[in-house]
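In structure tokens, one chain follows: the form predicted on its own.
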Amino acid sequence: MIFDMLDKRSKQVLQAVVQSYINNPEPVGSRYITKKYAVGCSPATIRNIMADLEDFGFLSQPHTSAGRVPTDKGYRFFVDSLGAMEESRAQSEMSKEFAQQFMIRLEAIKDDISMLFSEVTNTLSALSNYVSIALPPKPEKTTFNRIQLIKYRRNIIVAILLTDEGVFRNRSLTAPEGVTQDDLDRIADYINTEYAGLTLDEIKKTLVQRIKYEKVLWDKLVNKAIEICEQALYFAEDDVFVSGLYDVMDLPDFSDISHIKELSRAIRDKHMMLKLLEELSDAEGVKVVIGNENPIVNLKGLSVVTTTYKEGERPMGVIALIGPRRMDYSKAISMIDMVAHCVSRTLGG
């Protein structure tokens, strides 16, 4: 790797011009590096050094006259550098108590995973004023525990669905014809008889193995049982769940509103978005997207730092953080890696 080439003092130098471009986004020149960081050389070294970090592409210089600004191979660098002290800074960025009261907040709204992830999104958000994006347990990575049908109006029933994991969602569904409350308590009773301890995508492929092989040996009853469960388990697989955007608003990356633009785009388009943190869900750990690494044309711009939350071992959905290529990484990373051991913890629990 080219990271290798570089030699011990090239890497100081790198690794203090990206930091004072996060913590302040003006061009940084070689006699800020010399007094504000131990290099031990002179600011003519330092502009050598940082010369063939250009020449490297790790960094740029905006105006000829001015300071250099990080690339995103630069910013690469930087964050592959953080590596695993990032866990034992992950206490000092959010403390144990910070982390107790989260968990309580979480433990007392898990039933409602809608309530839980806006919660999750918006400690992030406001936390990191970045954006923040959750996507709940995917359902095929649910296991069913049980199923209750209330008939509401004539046409209406409510499904209310409870897995084992703890994740509770309700739905609106259209009633068969002439179906009452005993027949729906007694097609929840089959629907929690027969498909209990399974997954929802198991379910789901039993479902139509069942239509494709069985239908004609069904009773009226059973045919409205599956009809039912069919809908009642199609929950919205795209839901998402974003805070934040007017929070980046405030930094200075985004005094453009070009870039507001892009980003409520980017955002806008979930299938993009759901392909993304999904191809991200695959990765052990917290997982750093820089600009121009993205596949998403409109988050070029920007980063994106993501986890998994798990249910044991199991991942069962992902939390993101989305914010320049200036970003805080260490924090951002410390923030979202305490966030999703919460709720790991919480939907395990």
Contents of the next structure:
2 protein chains.
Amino acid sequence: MIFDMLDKRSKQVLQAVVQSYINNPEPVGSRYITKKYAVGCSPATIRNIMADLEDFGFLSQPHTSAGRVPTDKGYRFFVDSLGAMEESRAQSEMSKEFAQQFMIRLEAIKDDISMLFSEVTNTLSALSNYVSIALPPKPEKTTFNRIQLIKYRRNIIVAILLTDEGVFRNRSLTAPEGVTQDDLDRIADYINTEYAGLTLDEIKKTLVQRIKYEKVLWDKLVNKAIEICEQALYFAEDDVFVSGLYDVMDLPDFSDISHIKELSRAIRDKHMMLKLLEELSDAEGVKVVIGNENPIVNLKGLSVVTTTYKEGERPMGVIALIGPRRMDYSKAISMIDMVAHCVSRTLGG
Amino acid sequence: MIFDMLDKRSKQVLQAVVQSYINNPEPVGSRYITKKYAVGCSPATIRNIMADLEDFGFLSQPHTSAGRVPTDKGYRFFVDSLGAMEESRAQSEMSKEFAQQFMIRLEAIKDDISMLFSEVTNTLSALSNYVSIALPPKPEKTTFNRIQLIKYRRNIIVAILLTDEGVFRNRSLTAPEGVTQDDLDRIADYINTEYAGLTLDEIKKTLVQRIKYEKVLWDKLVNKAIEICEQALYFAEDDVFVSGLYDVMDLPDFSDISHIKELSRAIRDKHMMLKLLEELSDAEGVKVVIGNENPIVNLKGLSVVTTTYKEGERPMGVIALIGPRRMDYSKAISMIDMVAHCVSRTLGG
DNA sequence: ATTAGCACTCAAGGCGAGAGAGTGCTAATG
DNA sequence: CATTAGCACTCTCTCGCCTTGAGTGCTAAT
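Output block for the form predicted in complex with the DNA, input the form predicted on its own:
What follows is the whole complex; the chain from before opens it.
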């Protein structure tokens, strides 16, 4: 294991370097460490240790006569050792209080899923100064409550899909000729009694099957209706909540505009983003992906912290924070954890 | 009038300077003008003219030995003279073709107001490389079609507001005790027959009055229902569509991150933004606001081009482009004009 | 009125010296 | 034998100096 390569003092030094670099993005020198962190030995000794740490790949030098900078491996060690001393994540009084305030705000808007997640990402990015992303509950995790079909104007049908987690989606569709509101009501009734309590994903599958083998039996109208429902169930991929791109520009790491561009493009590339986040969404607890560990090429210079919110034990969706590699992992982890818990409790209750 | 201060050749030179600076953001010198633009005189003459133009306040020099740069007044002249030679805005073959394609895309999504306006801003910013903003039809301009109240879960009411311009808004509200779906249907029926064809604004006013003097007559339930409707009619100010912040970063004008920040903040400050845009929204045709003409302090380094889309003759809402002061006004104006016409035709038909 | 010619101004870029921060190595030390 | 003081060395950063070049304004000639 990675931890065994280092004696206690080396670990201390490594943590000191990472912490210092997180606080202030400048290469950190041996003298600085002896002054700021009580390691109890001289700069020369630190230099030796640092040279070792560099050999092991935890640190690197921008140039020969500069201090050391953490590598991805260095950050990885730092993050893993954060997890080891779990108690540091115990919530402070202040954050507990904040969580309560936050819960109250969430409760007030829990029935509008998009307001809810806007609030979540806004809060998270305001707290952390990093970019925050949230995915609403995935269709396969969302329970169907009922569908409402409304006819209006000449030949438009509006389908409103309600789930147990809040209003979800309304789509409008072109109606076939001669459909009356009564027809729509009957269709909706049928679907509501038939499918209540199933997840959207299950419904989707069932619907497709029905269409296949009942095509001949049912009349055109119902056929069309099923199509309508399927479309209504279709999940637009732009249902991703992003916030904090502005705040992040204040970080020194993004003083160069090319970095902002990179990040923007990564976020805009929602397909990619979704894939990454969904991959991580099965995991328990908070996950951290550092720099090059990241499979998305535009994100290689950045780190991602993700977790899931749940209903009971069932993970429902993903929340993520994206920031520079030298992000304040400790803070980011506890923030996202707190927020995820609040969301879980709000949706679950 | 501003036009009379200058003889024909001075105008030519001024236009040449502005055009050149728009194409390439570097101070333009006298020699360059004689080479690139056929003015028919020597650099020395141009220098004299430029000195005059500077005296009049149309041009300025970054430093003594540099070329000239347009001032806001210079741009203003340029834009106004664009308007004068209207024929230049006649659509080219290519843009006509594009407009047709665009119309087809709009038709396909016209019934979902948010998809529609997302498409509009995306297209506009992709075409122009500037930030585009669109406001959906204002409540006072939007015609009520019907409202649908749905009860679900314990005590939640979902109100879906349909307008003649597309599905508009769904809000969820806490229901008073003991309301049944039948009650809600009756209330909705009442409102639908009573208010069909009115604008949302008119309805709002009427509702408030009703509450006042019918309070004693009606039972609590209907009272509550009216409140519900009022809430449903409430217009969240975050219904602003913005796009193109990423594209704009590629412009040399925004190579400095502080400019991006400025722009971001201006956009985030939606109150301000809305106020500005609404102010301009009564105007006929395309309006241009240049640099310091702008009342919003964060926008003083930028220019805004706005226009309205209409239903028949009635202006419905605003579309805007925000870019650097040296934006390609000619292109921006014709683009936004084209898009606005397409939106008008789509919503009107 | 226009233009050629010329002196002048100023930003930008290249160069070199000096300062400063930090290292690695060696030899002394407890 | 691990630790440390001392020292030479390396590299970046900054400042000032100079040169270059683009562009001007003025004056005198056309």
